[in-house]
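Shown here is one chain on its own, the form predicted alone, set out as structure tokens.
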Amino acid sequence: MGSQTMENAAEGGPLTREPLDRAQADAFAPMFKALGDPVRLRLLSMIASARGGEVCVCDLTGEFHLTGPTISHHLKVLREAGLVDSDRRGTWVYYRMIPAALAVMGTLLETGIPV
């Protein structure tokens, strides 16, 4: 999702104002259907908590007991719907997260009321 579409998305507000509309809702969903999994939430908060802002894939996979390519799939996930970005340098691809991207999901799910 382009930045430009994440401010569309979020100027209707919170969904305690407002019903979102169809554009809004097509622009969120995929967002948080990727944060639906555990695997891909836990990866999102391992590269948003990193050390200088980004993490190196070789030091996610080892975190989880799944292959390679299963790890590569939900980092994919998470790229598709605008949560993290990311480059290759070498032979590794370093991963960080789109601080812009949780903070208009925040703003959508914001009520307002204290907890």
Contents of the next structure:
Number of protein chains: 2
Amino acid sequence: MGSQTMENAAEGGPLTREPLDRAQADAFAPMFKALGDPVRLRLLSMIASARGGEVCVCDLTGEFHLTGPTISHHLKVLREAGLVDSDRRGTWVYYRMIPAALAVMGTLLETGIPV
Amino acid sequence: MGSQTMENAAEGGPLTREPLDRAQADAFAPMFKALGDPVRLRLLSMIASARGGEVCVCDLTGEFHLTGPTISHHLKVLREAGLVDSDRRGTWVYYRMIPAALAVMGTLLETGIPV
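Switching forms now, from the form predicted alone to the form predicted in complex with a further copy of the same chain, please provide the structure.
All chains and molecules follow, beginning with the one already shown.
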């Protein structure tokens, strides 16, 4: 879904230009929903701001008073929404953000109005 | 909460700069959650792209196969998240977007990476 979402964004442009059609709204809503949780927002910010562009899951879990499976669930939601990617190397899984996904969301929110 | 959220954003900057603290995440998550629904995304885009900067609720309901109370609920979620404002004039309620709210969300998503 990731690349299709981005094509829709490129076609659709900011929310202020014209109303989204149903397909566009269906494509984008899960991305916003994924960020609609404080733990996931913090996880994404930890991944997005990580030195070297990626972070080991072992460095994420210690920041929260949550169980490993709960953190894993939130990371899965971010991954399924196309906002982060991961790969396993040895014992650990490493996460990195997908800049293009954040960019299409940001583009959608552009108002062109100085604030 | 709206103005405090915006101050947090001004302090915090993009997600890529540093991890959000808990207070920032708690402030921003409801704004993203409000957009995490296809109907609300379409409603916001209809409001944000309206000529004249505002739209009558009477022009929103016809676009959806949903009851008036359901549309009203979704509009209330957008309003409580600080993304739109409304006022009643005569029989109808009129909605307009709050550009500063969309701007702080957009700023949060900036990666500084060309895509």
